[in-house]
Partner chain sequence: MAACSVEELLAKAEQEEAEKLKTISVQKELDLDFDVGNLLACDKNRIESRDFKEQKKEDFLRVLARDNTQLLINEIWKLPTERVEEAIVAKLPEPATRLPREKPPPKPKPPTKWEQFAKLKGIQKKKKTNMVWDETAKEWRRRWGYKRANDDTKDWLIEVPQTSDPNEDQFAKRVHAKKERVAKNEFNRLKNIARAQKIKTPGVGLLPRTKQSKDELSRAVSVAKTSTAFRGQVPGPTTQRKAPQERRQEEEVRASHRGLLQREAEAAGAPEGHGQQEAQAGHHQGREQTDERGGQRGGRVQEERTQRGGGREAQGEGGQRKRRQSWRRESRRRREEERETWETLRSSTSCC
Amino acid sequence: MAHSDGITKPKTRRSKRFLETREPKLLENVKNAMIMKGGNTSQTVTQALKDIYSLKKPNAVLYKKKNITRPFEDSTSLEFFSKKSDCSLFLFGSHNKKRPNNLIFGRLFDFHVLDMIELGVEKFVSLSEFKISKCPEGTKPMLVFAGEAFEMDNELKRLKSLLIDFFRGPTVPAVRLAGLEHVLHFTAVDGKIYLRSYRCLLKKSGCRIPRIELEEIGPSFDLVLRRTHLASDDLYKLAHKQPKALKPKKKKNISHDAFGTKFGRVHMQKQDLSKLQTRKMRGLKKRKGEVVAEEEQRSEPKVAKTES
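Could you show the structure of that chain by itself, in the form predicted on its own?
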């Protein structure tokens, strides 16, 4: 590929197809995540990164080598790897004396860091410690957020948006009932965030609707909020901007109620009901004499009344 004036021009068909996959699209591809560890990590952080990678597969890339970088001080290496692997989400794990068992969740816009939120792992139970059957790889999870803090605190509100982006998976037009088997539950209480993973079991209930039971399958995290790097309101608004082609066109005289019922308004001209064709009945048919009398009454001129 040749570079001229900041524009990359392909020289082969293979490079042309590669650049076409990286072009902006109306409907975005599934967001991929890159998971990497820093220069110093602990066994807890390493196992936590592997477990989150197993939840995110196949839309994730796990880097096994150490990357000596500090995202809050210099994010150029993260931006380089995101452009190389075409990932718009990242998870960075590190460990030091000041901030032990550290996880940094982040996302990028136009291959530049948009948001970064640092979480500390206080308690962790890995997937391997739950000796039960797990959900299949690539299962789209149901995300549940509990706690008023996710709606009141600005930082936790942004964290909620980031976690939805990270774990939501591909967009699907329809979901079958048996496919709703994985639940990720996030709870914000007393300044801590609890992450639990459950498997949804459908039991017999004696009626058409099954009885639902939740079975914890791991991993389990007790997290605490540390540092944050949030985008400005203008940049955040620009990142959420949608092209005009995706916005639904407003149709005139059509409305919907709270239940999704479609209502339409039809405009018609005033009708002359005297010329309306009705059902012909012999009993309602006028006789010839009555018709002549009506015509004579209509032809008589109107005489103004005078008082004597």
The other form holds:
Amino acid sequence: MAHSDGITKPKTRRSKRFLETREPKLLENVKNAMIMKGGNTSQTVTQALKDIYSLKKPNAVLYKKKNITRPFEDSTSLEFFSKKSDCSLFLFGSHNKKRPNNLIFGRLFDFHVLDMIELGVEKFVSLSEFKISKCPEGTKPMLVFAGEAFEMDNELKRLKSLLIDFFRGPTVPAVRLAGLEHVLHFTAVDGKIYLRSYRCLLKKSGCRIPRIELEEIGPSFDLVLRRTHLASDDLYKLAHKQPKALKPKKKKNISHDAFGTKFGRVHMQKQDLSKLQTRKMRGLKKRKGEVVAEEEQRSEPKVAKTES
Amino acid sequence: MAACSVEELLAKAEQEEAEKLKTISVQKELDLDFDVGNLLACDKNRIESRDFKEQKKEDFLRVLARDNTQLLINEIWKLPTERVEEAIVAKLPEPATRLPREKPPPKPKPPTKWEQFAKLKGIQKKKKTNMVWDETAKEWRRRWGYKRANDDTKDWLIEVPQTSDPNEDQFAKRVHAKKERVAKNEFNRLKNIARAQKIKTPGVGLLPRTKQSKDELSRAVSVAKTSTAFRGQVPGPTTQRKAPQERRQEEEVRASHRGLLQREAEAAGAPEGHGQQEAQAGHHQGREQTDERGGQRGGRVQEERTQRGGGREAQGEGGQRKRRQSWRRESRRRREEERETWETLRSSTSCC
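Form predicted together with its partner chain structure, per the form predicted on its own context:
Next comes the full complex, this chain leading.
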């Protein structure tokens, strides 16, 4: 009952909370990923899926059973799974003669497939082969993309956006400086994509900012781009549409000129000019018996210049 | 000598500091793009394939990663920090990369019928307290819900009012009134949902379905008959035009049946079910006979209508007995209407 819509009301508070977490909201939850296997998988693929699951814990579900579907041909079973487990990212691993060690990264919008990119694993070193202590799970990783191909090639641009979506954790307002341990580095060179995962050690340097030393901890992948199924432009635009309530409110009465000076308008109340504090000159002081014509001055509520 | 050593020491210290400062600076051709909200850095510099192949891949990648991470850390350290429970925390800005949403943004719900009326009249919502003082129980009880205050269905003693029937069950009356109110509320809630989703539900009538149930068909027919009544006369077999021969034969049949019916009407005071059975039996015979005449009447309909209640049988035969609007029938109808609406909604949502 994906659209309960108030027809069947939840009877317990727990079920009500469950439905509330799943309904569309202004500020969305962290995207969950579902990791599943295809009809035939090799040892490499299963180990790779397990490693990525450990990178993505706790916002991921790893399915144990094999699913005999082909995402590029028929995505209905993927959509059904995403509805049931409320996941909008998926990783599908399979292995056959034509496409050995295949990983399909994908994301969904409104439980329909948005983008799917197929990557082949050429070399894979698993987590267990690095005998170093790892980062605790759930740490927000730092993501670094290197290589101009990520900006030039259209497909790689989408892949970059997909990988950011996949591996960035929850959006947090603040981060503990000592807790910045995990780095995921993606390099696009020679038509291949290299994924390396490091643990960064903050060493003392002369100043406040520490010096970074890296040691490799995590799984390392050498990937090659195979097929892609990218969303059409309108669907992509629709998926990016943010509700108006989230837009930052524009501050009124602030304008900038060509030089960067900040302008604003100051609205003054009616002033009592006789009580105005001006520079006092002794010669002009009012003496008893003298009649001094008062000039009428109008101070206009004009533009006040403030240096920004 | 001491002076020299002091100078040397100072020079050494300066050198070391300069080295350390060098260590956090990284030289790059193009500056990186930072999205600190996502802890993201993008390096657009070209990676020469020659460099890449010369060295060992891992070392090259590690060096590259170290440089880029150093630049990212430099950026992060520029952010304002604060101390939260013994940890220094940097405040992150909003993520700058635009990423697609998971689900479409929520649509505002259209106001319900009451909300529209309240807006029109300018009625404000008044906050009511959850607990109400219950005099009989001498404690604070909920205003609604489990063990509510002033629950009239839970009274152990009800005074029978002067005007009411002494044989009426007052307790059952109250329980029934409550059920009516609950059903009405539920019905209105479903109507609001249907209005919000713009699903058309028939007030009275048949839903477009392949198989209609007997009850629905019979009800639809009875409603249609009442609505097409002319001068108070409900269309039936008597009001239909027939050939003179047919009409004569029918009158004979009807006369023989009238005797049967009178006996059944007396038996109607007895349990309804019993009377229904007899009526059915009687009508069954009648149906067979009239069918022989070749009349294309809803013979089945007549049979069904007799199921409704003893009082209605005579109408089909042209009797002028007033239809007894018993409250039992009314509530049943309402409950069935509600079930219908529920099913429409369920079927429509299951489609989408």
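Computed from a predicted structure; not experimentally measured. Numbering follows the first chain given and starts at 1. Definition used throughout: the rigid core is the maximal C-alpha set that superposes within 1.5 Å between two forms.
J.: Quick check on G260: with the core superposed, does its CA move 2 angstroms or more between the two forms?
T.: It does, since the G260 C-alpha is displaced 2 Å or more between the two forms after the core fit.
J.: Please determine whether the C-alpha atom of G206 is displaced by 2 Å or more between the two forms following superposition on the rigid core.
T.: Yes, G206 moves 2 Å or more.
J.: Taking the rigid core as the frame of reference, how far in Å is the Cα of S15 displaced between the two forms?
T.: In the core superposition between the two forms, the C-alpha of S15 moves 4.7 Å.
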